[in-house]
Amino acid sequence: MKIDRETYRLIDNGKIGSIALTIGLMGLVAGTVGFIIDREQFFHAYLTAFIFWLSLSLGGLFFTMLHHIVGARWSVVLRRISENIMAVMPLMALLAVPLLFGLGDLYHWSHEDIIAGNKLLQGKAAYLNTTFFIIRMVGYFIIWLVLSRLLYQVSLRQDKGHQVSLTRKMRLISAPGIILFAVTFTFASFDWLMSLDAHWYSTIFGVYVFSGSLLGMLALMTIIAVTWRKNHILDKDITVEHYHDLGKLMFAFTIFWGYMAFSQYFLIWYGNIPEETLWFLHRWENSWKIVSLVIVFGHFVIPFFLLFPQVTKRRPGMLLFISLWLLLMHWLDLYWLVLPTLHPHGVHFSWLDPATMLGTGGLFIWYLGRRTAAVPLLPTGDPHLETSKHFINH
């Protein structure tokens, strides 16, 4: 990998993409031959990919709409990588539509003989139904994807020369889109994963996910920060203090999720409702309940105390370390989330598992890294870049 010092552009890209296209092509080609060999399989191994990826896509725009909200001036060498990851959005759109053919195999809402025998079903036909939940995932989608692309484009016409017009523009564009966000996002995040059993319900669900899409995010941003590191590409505009507020921000949100975790466990628990604790026994059942332990241990107490140290904040290298463990977790979680539907009594491990991962994986990456290629690294137009490239922690 190579970048010109002077337009802040890769001139060299390495094969990272074109093996990424490989790996997603042939993931899909396995995938394909999955779906014809166990469709339920198949479908709730793709539904786990799937939102693996877009949530990252979606971190991307969450924190590319905080930044201008807020007027950072910290993360201004990082927005472009946010803004990079957030514009894999197309992709993920039409990435969704195999979701389409396979509501049958994930949500016993989706059967009319089902809801027929169901009391409770009946009572959510209104909301959920099959016509109603194509609208609004496209509807979703819409929204999520005019937001990044209008902040994608005005932040390109800011490269070509500093405006206060396109700075305000991003944060008039943020303000009431982060809140178009906090809306969609749950109430995808309640149609996609917590419908699955229609049967449970939690009004925490919404926040539970975002907060580990968010920390998710944040360790993809970090990887590929520090992979530029490496090969010498920013090393002197990303620096040591940016990385030290990227962990304080992995710290941060991995109490966070802990937090939004442990409340939604114990207002059910507590409660003792028969209807929300089932959702929580399947998963405390056989082998499922080694998952759920390394989830609380792996997603919350080791990174805590890996994060906790000011030094560990400060060392690109472990920063690393610790950021993809974190996407494991994040992975771990969402499979924990979606299987035991299909899974109930035990963790059946596929290798429809890793080859959906591979297909959708290697082309957000392949798409990452053309978009990334694409444009400058950093947004060269923005008034406070020189300071963003002084920044030192207090």
Given for the second form:
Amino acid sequence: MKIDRETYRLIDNGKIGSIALTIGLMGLVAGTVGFIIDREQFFHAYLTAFIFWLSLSLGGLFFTMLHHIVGARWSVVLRRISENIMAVMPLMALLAVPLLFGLGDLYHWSHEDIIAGNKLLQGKAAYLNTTFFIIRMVGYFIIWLVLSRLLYQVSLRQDKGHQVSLTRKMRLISAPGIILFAVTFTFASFDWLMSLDAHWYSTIFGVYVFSGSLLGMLALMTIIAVTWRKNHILDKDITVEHYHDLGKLMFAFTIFWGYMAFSQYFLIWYGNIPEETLWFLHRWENSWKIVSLVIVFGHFVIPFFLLFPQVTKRRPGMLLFISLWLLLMHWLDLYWLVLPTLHPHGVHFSWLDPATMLGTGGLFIWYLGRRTAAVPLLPTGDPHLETSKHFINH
Amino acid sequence: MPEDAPLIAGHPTFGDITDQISGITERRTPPVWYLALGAAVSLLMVLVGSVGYLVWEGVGIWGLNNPVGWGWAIINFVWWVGIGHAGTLISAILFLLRQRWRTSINRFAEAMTLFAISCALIFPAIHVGRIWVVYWMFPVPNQMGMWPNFRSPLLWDVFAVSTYFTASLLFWYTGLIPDLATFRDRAVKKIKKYIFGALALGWRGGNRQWRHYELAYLILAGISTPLVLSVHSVVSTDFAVSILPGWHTTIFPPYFVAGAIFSGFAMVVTLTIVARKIFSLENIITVNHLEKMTKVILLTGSMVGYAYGMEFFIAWYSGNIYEQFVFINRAFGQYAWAYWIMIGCNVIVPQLFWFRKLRTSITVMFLASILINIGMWFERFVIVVTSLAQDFLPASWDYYKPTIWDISTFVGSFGLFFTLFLLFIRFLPMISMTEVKAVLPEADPHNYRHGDRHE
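Okay, that one was the form predicted alone. Can I see the form predicted in complex with its partner chain too?
Following is the full complex, with the preceding chain placed first.
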């Protein structure tokens, strides 16, 4: 990888794009095979993989909007990364299409005969029915596509013209945008994840999924920045100070995720009402117990202590390792949300889990690489770019 | 890029700031202060009287009835604790987030926090009936081998709130030290010099002292930050660990925290608007500061609205008829009036702050901040009373009404709050002089804001 120091564009994108595309296509082929052999397993694995990459993209959208709303300056040099991540949204919309063929395999509320014999599901049928589900899904993607596209376009326009007024414009989009985001993200997580077990419910569920998603996005952002740094790209612009702040944010959101996870678990455990505890009980059965414990320690305790000291936050190499770990944990968390509905009596890893992950992930990274290569790596027209480059923690 | 407007208006020097803030306590006491103190102490006497009668007669003087065993006392407790959240948020979290505008309001807000918690602590203490054994709340070793129930969130409250009070007090005091030294140095009377000298702990303002001081401040900010979240989370478990519909819901901890910050900021806005007017602090607490606070109010108000929405949706989605009943009953039942006051004040009113014109209007924000605190009181009322008054057994349903003693105790608690507050602004620096100086352009050796940029 090489960068043109005048325009901040990549001259040579390296081989990542073509490798990712190859892996992605191979994964898709493998997925198709899996779809024919074992539909149920395929769709559960695919849902996990799809939500994983989508959640990162949505995290990018959130981070960009947050950056504009609070008028952050330190993160200007990082903003293009989060913008590129959110710009993968069209691909994610495309990748959502296969799910439409798997509603019957994923969601038992989509079967008329099951609803007919289930009084609880009859009560929810006004919300949990295939037509409304698809309408909502389309609605979410329209909102996410419009928001991410608007913000991306305005930002690229500012690269050329340096207009200060565009900063204000992006803020004006972001403020209502974040409200729309909160609502759509919550209901999307209810629809796609919570309704897998249509009897179970938790008011905090949307915020729980969100906290993990944003943490995953921060980790991805760190990975991209450190990869550039190793190739001497923007290593003078994204400094140790920025890594320090990224580390602090990951630390904060590790705690935030833990807080959400604990609130959900603890209140259900203490209340001990069967209709709520059952969901956790499924995740405590046989080998799921190990996964649950790995999540508690791997998603919270270990990153908490790793990110606590200043020294790890100021070493890009260390942060790279922690970020990769956090992404792995984010995936495991989603796996733990989805797969127990299919295999309630214990973990049952399938080759389709990695295959769908690599398939969707390969395409995600390929698309992200293309976006990144097409635009300057810094928001060159941002009035606070210089402030951000010289930003120092104190 | 246009330069940012300076945080402090009118280009004051360090000396001007010292004179302005110290002057407030050094000048002759204004008559209006005596009037205000007189009113506050009168209200405080109402509190003392009400509590005295309560101790004499017992909790039977309150309006509690059979299904509603928790009434105004817990509502007032949660309300006051909630108000106490803004101070530490401003001083600790905004400090860690490098929000320099906090310096004009943090001292004020921290003091408010301490006084609000003092008011809050009255209610759990007096509601026990036999107040002379209130120390049983603490796990004190005793010959009877009797311990509080460690699985009870009410006990966690004791720990959470007392920890919060202690940490807030230390934080506030640490922040005060350099300013206390300034007061000592400016004191004319010997007695004042001794008192402030003792309080300033030998502060000389040397380089080493500042280095230690700033590190201590950072550490205290780090310690206080989780407390901002933990206290109201624990308070929320008072309700949420039960299985009562309307109380038992997983979003309660973050929802309570958002609500607490919401009402705390509203109270800070109410008080700062009055104080900046009376003491002519418009140059230090500018409209810009107030506008930023209204944005926090808009944000947290919307979070509270989100939580109301989630509760309602999930109550329906759960398919649980008891959950559904409670929420429909809240909105359309015998307490619908309280519910709609809550929605109006907490969800609708903050939406005014989407508009810059309203965010910068002192009148609008003053009225809104008061309405929000009314709304937040009703939020707790709705949670506590509606879930209890119509419980699982229709035969025991009842309508809960407060008595005169409920009202007088609550109103009296304002007496305590304002008495403490008036004493604070009379004798201590109500704005942090050292921190305000740190955000003046003078404090920046590079002097960016005066033209000669180094680039």
